[in-house]
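First, one chain by itself: the form predicted on its own, in structure tokens.
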Amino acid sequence: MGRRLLTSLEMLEPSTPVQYVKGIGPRLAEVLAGKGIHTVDDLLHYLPFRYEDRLNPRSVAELHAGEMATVIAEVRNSGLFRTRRMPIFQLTVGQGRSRLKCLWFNAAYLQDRFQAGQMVALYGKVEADRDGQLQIMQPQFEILGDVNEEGGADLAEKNAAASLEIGRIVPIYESTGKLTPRWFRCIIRSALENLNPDLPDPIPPAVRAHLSLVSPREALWKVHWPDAGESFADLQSARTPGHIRLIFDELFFVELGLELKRREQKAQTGIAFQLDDRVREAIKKILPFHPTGAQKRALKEIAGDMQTPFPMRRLLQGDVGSGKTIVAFEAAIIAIENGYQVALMAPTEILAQQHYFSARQILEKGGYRTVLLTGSLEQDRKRAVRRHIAQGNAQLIIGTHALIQDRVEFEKLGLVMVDEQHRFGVMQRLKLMKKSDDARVGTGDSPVPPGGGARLSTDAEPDVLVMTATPIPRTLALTLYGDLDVSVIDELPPGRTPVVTRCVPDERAPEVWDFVGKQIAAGHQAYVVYPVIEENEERELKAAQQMHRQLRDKIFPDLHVGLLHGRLDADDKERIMREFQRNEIQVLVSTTVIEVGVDVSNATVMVIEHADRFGLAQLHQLRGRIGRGASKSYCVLMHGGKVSEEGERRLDAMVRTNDGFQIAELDLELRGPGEFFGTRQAGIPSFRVANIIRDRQLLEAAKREAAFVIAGPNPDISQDEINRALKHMRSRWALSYGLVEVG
């Protein structure tokens, strides 16, 4: 590999400032440092965005329309022309007397940029243009052997930069600044060179045997210089065996965190739940239906979880209407007839609100005192609230996260639920468990105990129930969650039905009204949703508000059409959904508000304005708002205009599918990972090479060596070994995961 000796002295390690590196120096290192490259371990996990096989360049007589190809050329001549629209930048470039023509349009910046007799590499997809002449737009390019770039000088003879860049298969490396993918070559190559050749493995060797993993050190050569003979397909999809080390390298330290996470957890002492006949017989008083399998099953998951002396961390997840809120509520009764209080901690008022309406619906013909606690309340009523849930008189407390950050006291705390929906960031989840981990939160009323936290009259860590309605693919669940174990409410109650869903353009409008009007007379009722965008909420503000009246006065002149939207006070949101739930408002106008929360079995129709507007996950949140009864639901997705390719592919998720798993999946390879829930999720491990949409099968075995790992004494791993990968796996954590504290 070219490789020339050196001086211990010379050797770089993994852990060196990346500045020391020959060739960088302060001033590029403040440049690197602003695409997260502090170090020389981050510079050599700086991967190659793609590869270029200049090891059999294509020549220009043998390219034939709608291939790829990668095309080694001299430049002949090159030009700026203008059009009414753009100007456009044409150069032409030749082998012997094959020529080839490239265009980039709005490029006016290339017009300096190339000179007759360079050499140049080409990378784009070759089209015919009127006449039948091959050539290639908006070419991806490099000039080689031109070393009056960005420290190009200081770095290599131009004839051995030369070598990296022909004859060989070529790693391509997204420019940052004046720092171009020949740079970057040539800087990691040195890197490279100069790297400490002892690099400790700190994958246990009865790990890297289960994987024929390769080391480290080759893993990082193979990937930044590939072998000549190496699969092309395999370099561009990461599945070559350097590739496979590294993503699995950053996988499995997360998943060895998380697993010494769920171990530590169990280690902690919790309140064995007793589960007998009386309270069996509690929890079958307030159902209101048969239970599903489903549900059931989640159930018993729970109450087993609960009956153990250690703390439950357990995810409860569900798609829309698939009844998960009744199971959080069986598993409060198991928490209160044992004496103990629950908080039920929601993301919203609005949503705490409902959650309160529902707990008194269900819950207190059982006897069982519920309260509501969330930052609007008035003083006196926060004050009155607190005193109940001190002396013990609530049961079961309702809240935002005021429920932590106030000044509470519980007198016998002993299950925590959060239902997320995705509002809450990861961070904000473990902030609000390891709150009521260590159980010290005080109220107005009395001191608080040092760190603040929820106060309990026992050593014993409460239980920990995570609820979600929108179900998450279980990749993100791997890496979001794998700290908690997890249940699925996977089957609807019976006697709903699926939701028909149907597209249809702004033009048809007359007859999306038409057909709600019939619904209505009918008997249901409608929602009509309209999007309000964060940064124009004012403007779509009063478009819903336009909305409304139009329908109000014009559309359904005979109807109580209303209006529900997040500027309304808490009296008026309640008011409205009080009457939209008695049939006194027939037509409910509504911004997003209503994705989380009302319940109305008799709401058969929601039509969506601008659904195209809409996160694929909101547009399946919205639509579980109807189909809550036996009657037939319908839901419209109304659009205007172009429509954008991802929008074509949302709107089609919808109208294909009911299923919220085959949704999420699709969500995820839309968004990505980090944008998945509409906001970008706080606690998403940043991941260097590791890609959890694309590497779901390594994600899978990283989980499966982390239990391996952890699991204790077994003859194939020394204790010596685990100490060592969990030393990695910590400094990791802290340096570059940042999901949680572990250790």
Ligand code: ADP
Second form
Amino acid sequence: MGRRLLTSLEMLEPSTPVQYVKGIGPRLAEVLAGKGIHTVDDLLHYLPFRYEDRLNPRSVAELHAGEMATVIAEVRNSGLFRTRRMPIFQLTVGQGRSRLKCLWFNAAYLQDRFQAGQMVALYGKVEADRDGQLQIMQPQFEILGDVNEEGGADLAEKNAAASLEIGRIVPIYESTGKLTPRWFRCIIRSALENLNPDLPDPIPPAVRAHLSLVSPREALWKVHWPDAGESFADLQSARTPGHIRLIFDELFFVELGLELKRREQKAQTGIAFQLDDRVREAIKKILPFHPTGAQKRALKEIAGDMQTPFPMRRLLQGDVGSGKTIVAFEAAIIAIENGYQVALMAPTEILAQQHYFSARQILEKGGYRTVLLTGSLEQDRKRAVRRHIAQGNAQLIIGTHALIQDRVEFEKLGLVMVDEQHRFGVMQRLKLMKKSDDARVGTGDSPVPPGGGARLSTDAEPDVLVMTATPIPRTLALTLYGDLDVSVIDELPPGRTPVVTRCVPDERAPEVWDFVGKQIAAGHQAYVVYPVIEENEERELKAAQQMHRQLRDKIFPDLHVGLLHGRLDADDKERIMREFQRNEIQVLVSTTVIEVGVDVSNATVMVIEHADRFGLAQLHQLRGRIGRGASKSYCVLMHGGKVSEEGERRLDAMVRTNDGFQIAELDLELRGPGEFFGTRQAGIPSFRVANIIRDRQLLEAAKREAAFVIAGPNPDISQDEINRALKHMRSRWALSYGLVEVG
Ligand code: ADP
Ligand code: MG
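Can you now output the form predicted in complex with adenosine-5'-diphosphate? The one shown was the form predicted on its own.
To see the whole picture, the full complex is given below, headed by that same chain.
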């Protein structure tokens, strides 16, 4: 067995497990797996996060303090000395009469490495010590050879020329555990050297030509080992031809998948809903207010989709409080009036319940039959509700997304709406949609040929509308929602006054409670939000409960103070929300379960404790719970003594602006796209080399090229080339996102 493995070492394929790369065994392979590196391909896409220019060795005599320099010199002496705090290793090298001192902290391990007479290459920042002597702290080093040995001088020279460390632009990799940048240099170098030279290029030649892309092999070599002439600025900003090729690769195959999905959906048979005067009248009848211009426009776009015989796949985007719900209800009426059922899914039970209340209030006028289906319903009730749904008695079905995932049987499902989509990631959404595909009446899974081609199936796909409050910059919407059309509500309902936001240290809590008391005396209500973060849930929940007791018993003994958190059972949650909605509770102490969607317009104060511990998007969502009526609203961000620098920036941003777009941009900047969109929930494709903020333009190019490929063969591109690209795309999607069914 061991022998067989040895022969397979000779030539590495991209798919070869890293364990078989020379120098990596099963143990290190495990460490690498922790970094997401499983195959040779993964390893080769572990790119340097920066580069060092170690091109020109300098002579010791001309060094000056403050510069980064490469020096090749001879070892004169070395030794370890111990200070009270740590052992320090000191090396002195020389060139003729010039001397240079090098120091390494905590480096007893270097003790026997150097001998007088060796040639070493050193790289680091030159500094002047207290006596004005030049020194380099913690330099990178490489022992090139020993001039005292026979032929040693020649060898040293040869080594210097071939060095991975010196005399070139050197890649710096993020180290991980014991794996140093230097280790990565050697390993990646060896993997590149042993890589099968005939790497197929899955990107069609026409696309390659459009963007002047270099070959994958060349790209890999050059991002790891840049030529001496490469622009340093381009390297640092990932804009060399090699970088561009690798980044484009990654984006292109994601876009190809989304584009295919989009075409496929468009090619399916949908429901052509009728929108005649009768339906229009029905909508008018329920409207509790005049829709804003933006709401009208959004509804028009949605209704337009619904009338076509193709399935709608649309995203409705609008900042918190912009009024998405009513638009959703209008769409629901179109479907119901056409004799179809509608499912509305919310990310939390509380939000589902709230939608259920408002649906009943608003839609009752039209006599529509609405049911609530959430995971925590009692079995009997759940069964009864399911029966209503299956028999077609229920027209609007509101629930958490468990609703669809539990394979609910609908009698005639025509429209699926997913609220607060930002809580679901892209990949999750694709899976949800897959479920809603499954939920259609009947089945029929014939594959769709690339390039469209109507599907011969009589099964109608339900329309899908997803709603989000996350204001996503357009280019990002392209990747994340590349398979959706987008409507935007960019106008708030009339009469809103911007929320006033203040940061207040904990010591001033008495003033805050005083203020809250005054607002309540004026007839308003308040939220007090306490962070409960999963890791410390137990302890923090206790803190929230304690806070509740204190507010109830000590601070507002004359008021009704409620407590809401995720651990309550459904009935309690429902009761508390209802009481708050009716102003039977004046102060609602809550965890972030109220973050999304909750709508009580009489609430004008939001106090957020430990506000510095919340993410920016979360703070914005929370603040979105107030400022929903005509009265002036106040958001108070409380914080204890020590706030991290990033926490400070978040709080500042909240005080500075109410604009969801600005907040989203800043949040992206602070957290990076992965965290922003919740990679942890497998939300966004986690890119190995691309960064969708930095690489916006390549993203647009990738989208364009994906559309070109999906459009089908033409003189520039053959069906074979298209098929090859699609095949590669599928394996990438399967590998990275576990979604085999795409395409
Ligand atoms: P979101 O977009 O955050 O889901 P909602 O749909 O919950 O916002 O609406 C926020 C509040 O604004 C609700 O109280 C709703 O009744 C109200 N609202 C929505 N549209 C209008 C409008 N055109 N005129 C007045 N009030 C509106
Ligand atoms: Mg909403």
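None of the values given here were measured: they were computed from a predicted structure. Numbering follows the first chain given and starts at 1. C-alpha atoms forming the largest set that superposes within 1.5 Å between two forms make up the rigid core.
Once both forms are fitted on their rigid core, the CA atom of Phe614 lies less than 2 Å apart between these two forms.
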